[in-house]
Each structure stands twice: as C-alpha cells, then as structure tokens.
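Below you'll find only one chain, the form predicted alone, shown as structure tokens.
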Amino acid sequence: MANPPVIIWKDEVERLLRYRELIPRLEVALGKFSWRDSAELIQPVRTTVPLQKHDGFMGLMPAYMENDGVLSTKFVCFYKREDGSTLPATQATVVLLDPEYGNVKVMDGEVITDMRTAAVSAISAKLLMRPGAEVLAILGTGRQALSHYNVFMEMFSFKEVRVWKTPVSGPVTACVSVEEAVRGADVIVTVTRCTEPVLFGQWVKAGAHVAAVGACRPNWRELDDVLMKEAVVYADSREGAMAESGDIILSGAEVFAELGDVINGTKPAHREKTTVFKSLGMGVQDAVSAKLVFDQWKARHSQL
C-alpha cells in the first residue's frame, strides 16, 4: 500500500537513538556482513561522485537485509576542510524503504552517521583492546570526536582521557601535540581531517589499539607506514578498505580480518598485539540504525 513519505528530523533522531540499543544491532550486522551470504545481506562498496569545485565527494551507500526486511541507502557529502573552517565536513540523509512497496522514510543522517561510526569504533575496542586498558586518547575535531568521547565514556572505564583538538567538556587532559596525547595510551581514536599522517608508530605503545576513522579516501592518510606495517589490521569491510583507505593502500598493509570475522569466531582478536581498526563506514550500519530510529518513532507515535 502506498503511504506518504515519513520525515524524521535531526532533533527527533537524537531523542530516539541510544547506544545501548544500537550497539547490539551493529554487532549482529557486522557478523552478517562478514558471512558474505547474499541471501542474507547485499551491500556493494560505496559509490562516490567527485565534487571537484567544492573539494568533496558525494557517496551513495545502499544495503538490503532480505530476511530482516530492511532496505536503505544513505546519501552523504564529505569534504576536505581546512582547520578552522565553519563549513561542515559531512552532511548525510538516510532513506529507509519498504522492500515490498518502496515507500520511503527520510531521516536526517547526521546523528545516525556520528553515532553508528562511534559505536563501531567502540565495538572494535571491546573486541581488540587489552584487558585493563586505562588510558584513552582522542585525536581530532568536530562531531565525530564528540560522539566517540560519549560512547567510549559510556562503555568503558578509563582512568585517564587525553584529547588533542577535541572539543569536549569533562574530566580530560587537553594536549598540545599528538605525541603528548598518545604516548603510553592504551586506546587511540583518530577522527581527524588530516590527509597526511598525523599518528606515527614510534609514539604508539606496543599492544595499543587504534581506531582510525578519518582519511576515507585512497590518497588520504592519518597513520604512518611504521604503524600500519607493525600492527595487526582489522576493517569493517575488506573491500571497502582496499578501495578507499589511503592508510591501507599506500602503506601496502594487509587487512588481517573484519570485525565481523572476530564476532563470528572465524578470525582471532589479537589483543596482545598492536592493532589498528580501519573504519570506512558501511551501508548496513546505516540500515540497522535507521530501522531502529523508525521502530522507536513508530512506537512513540502509536502511543500519542
């Protein structure tokens, strides 16, 4: 049956989406993706269109989970911005569709992107960081830095949190350099706008876990060759990392496993070694997030 489109604005997405409900759904989705069963999940690598005049790209990120009845795509524009720019680095809209009728629910994708990205980074730390990790370092600016701070504070109990250029208020140590922030840190999150390496292996503690979120183009970097080649590298999508991650492509590092492989038990979590999780983001992450938002929206509106 044809129904008019539903539109869910940013402030309502913020009210409806919670990490405690989102994280278990993302873990299931990551595991399903890594089984590569097309009868369960179809998700092509992100398609990008260059926006040369504006130094950016438009990405299209579809996913279809047939058995769950979830069909969605995200339209996201992301840009190479200079430090201090007041323009947004990303803008996103998620469209959730009824697989049978094609009806659409359109929702602001900013909060979904911020929260699902940070949640997957937290899942990587849950799986890969050493037991007893005490020091967290967050490198970067903008919304992603804040969303990562929020979820890591909710999920873990660090004794010290260091930040570099990260605009958060709380019990943190503000550092004047990347080296100061990361020396001795057990977990390091990079959510920078850098296109050249900013984190160097010689500063990283043996056995640390790095969640690398920035540098989402094949010629952009956050991490140097030393770190990439010494660490055990994990990704959300092997195909996505090999197509889009400059940290992996330019260093020649191999992707050891996907997070879904660890969740499925088909590849080990090398907690005793230095690990890097390269996050590119996936359509299925947006799909389960959008489905959660819509289910919460529908439940709330049915009670009104």
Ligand SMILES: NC(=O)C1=CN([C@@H]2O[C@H](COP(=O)(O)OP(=O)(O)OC[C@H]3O[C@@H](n4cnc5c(N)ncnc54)[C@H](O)[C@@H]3O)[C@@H](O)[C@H]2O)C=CC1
Contents of the next structure:
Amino acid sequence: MANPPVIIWKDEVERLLRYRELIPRLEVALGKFSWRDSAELIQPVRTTVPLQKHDGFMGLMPAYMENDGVLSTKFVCFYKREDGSTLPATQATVVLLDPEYGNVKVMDGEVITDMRTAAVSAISAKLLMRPGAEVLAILGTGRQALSHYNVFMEMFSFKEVRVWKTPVSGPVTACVSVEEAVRGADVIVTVTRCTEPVLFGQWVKAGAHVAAVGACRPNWRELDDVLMKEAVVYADSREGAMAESGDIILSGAEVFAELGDVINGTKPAHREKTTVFKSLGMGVQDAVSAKLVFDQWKARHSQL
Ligand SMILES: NC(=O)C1=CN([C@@H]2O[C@H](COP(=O)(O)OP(=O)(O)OC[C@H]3O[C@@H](n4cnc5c(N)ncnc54)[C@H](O)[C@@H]3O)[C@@H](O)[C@H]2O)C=CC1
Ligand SMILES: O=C([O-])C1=[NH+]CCC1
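Mind sharing the form predicted in complex with the ligand? What's above is the form predicted alone.
Up next: the whole complex, starting with the chain shown before.
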C-alpha cells in the first residue's frame, strides 16, 4: 500500500541512532555481505560521478537485503576541500524504500555516515587489535575524527589517546607531528582528507592495528607503500578496495580478507601481526543504519 513519504531530519537521526544497537547490526551485515549470496544481499560497488568544477564527486550507494526487507540508496557528495576549510567534506542523504511498494523515507545521511563509518572501524579494532592495546592515535580532527573518538571511547578503555593536529574535546594528547602521535601506538585511525601518504610504516609499531578511513579515490593515499606491504590488509569490500583505494591499488598490496570473512570465521584475524583495515564505506552499512533509524522513529510515532 502506498504511504506518504517520510522525512527524518538530522537532529532526529542524532537522537535515534545509538552505537550499542548499531554495532551488532553492522556486524551481521558485514558477515552477510562477505557470503556473496545474492538471495540475501545485493550491493554493487558505488557509482561515482566526478564534480570536477568543485573538486569532488557524487557517489550513489544502493543495497538490497531481500530477506530483511531492506532497500536503500545513499547519495553522498564528497569534496576535497583544502586543509583549514570549515565546510564539511561529506554531505549525504539516505533514501530507504519499502521493497514491496517502493514507499520512500528520506533521511539525513551525515550522522549515519559519521556513525556507521566509526562503528565499522571500531569493529575492525575489536577483531584485529592486539589484546591489551593501550594507546590510540587519531590522525585528523574533522567529523570522522570526532565520531571515531566517541565510539572508541564507548567500546574500549585505552590508557592514552593522541590526536594530530589539534585536540578534540576530552582527555587527549595533542601532537604536533604524525610521528609523535603514532610512535608506540597500538591502534591508529587515519581520518584525513590527505591525497598523499601521511602515515609511514617506519613509525608504526609491529603488531599495531591501523583503521584507514580517508583516501577514497584510486589516486589518493594516506598510508605509504612500506606499511601497505608489511601489514596484513583487510577491507570492507574487496571489489570496493580494488576499484577505489589508492593505498591498495598504487602500493600493489593484496587484500587478505574482508572484515565479514573474519566475522564469518572463514579467514583468520591476525592480531599478532601489523594489520590495516582499509575502509571505503558500503551501501549496506547505510541501509542497516537507516532501517534502524526508521524502526525507532516508527515506534516513537506510533506511541504519540
Ligand atoms: N570510509 C568511509 O566509509 C568514509 C570515509 N570518509 C573519509 O574520511 C575522511 C575524513 O572525513 P571527514 O572527517 O568527514 O572530513 P573533515 O573535513 O571533517 O575532516 C578532514 C580532516 O582532514 C584534515 N586534512 C585535510 N587536508 C589535509 C591534508 N592535506 N593533510 C592532513 N590533514 C588534512 C583536516 O584538518 C581535518 O582534520 C575523508 O577522506 C572522507 O573521504 C568519510 C566518510 C565515510
Ligand atoms: O561511504 C561513504 O559514505 C564515503 N566514503 C568515502 C566518502 C564518503
């Protein structure tokens, strides 16, 4: 039955989305994705349209989970703004559809993008960091840096958190150089808009886990060749990584496994080795986040 469209604004998404409910759903979705069972989940690599005049791109990120009744697409615009710009790098909207009737719910995608990306990095750390990890370093101080800080503080108890270049709020050590931030760190999160390597393997402690979130174009880098070749490399999607990750394509590093493979138990988690999780972002992550927001919204509105 056709229902009128629903619009859910940013402040409401912010109120409704919680990491404790989001993380288990994302783990299930990552696992389902890695089985490559099209009866369960269909998610092509995102389509990108370059916005040359604005130094950015628009990405279209569809996903369909037949058995879960989830159909959605995110529209995301990403701009390679200069360092120091106050404008957001990422603007996003998620459209959730009823698969049977095509009814539309439209919601803000910025909070979803910030939170689901950070949550997936936290899942990578849960699976791949060495036991007893004490020091977290975050490179970047934008939106993703903040969401990563929030979820890592909620999920883990690090003794020290270092941030390059300026501090986010909270008990963190502000570092003036990347080397100072990452030397001796057990977990490193890279959430910059860099297009050249900023994190070098020679500074990274053996056995550290790196969640590499920026550098989402085939010619952009955050990590150098030494790190990419020394580490065991995991990705959210093999196809996404091979199509979009400059760190993987240009270094020639191999993707050892997807996070979903580790969740499914089909590939090991090499906690004892240096690991890189290369995150590109997937439509299915937005789909399960949007479904969670809509279900919570519906529950609240049916009580009114
Ligand atoms: N893997 C995924 O699913 C997602 C990845 N991203 C990526 O995460 C990165 C950060 O996104 P946001 O936090 O939203 O952006 P933002 O603009 O809020 O923050 C970017 C950060 O990078 C720093 N930065 C900019 N240019 C730099 C340079 N040349 N060298 C060093 N640092 C520089 C800025 O100072 C700022 O701290 C972007 O590359 C974006 O593409 C964003 C959303 C999802
Ligand atoms: O998955 C996502 O939304 C994005 N990945 C890189 C820029 C935005």
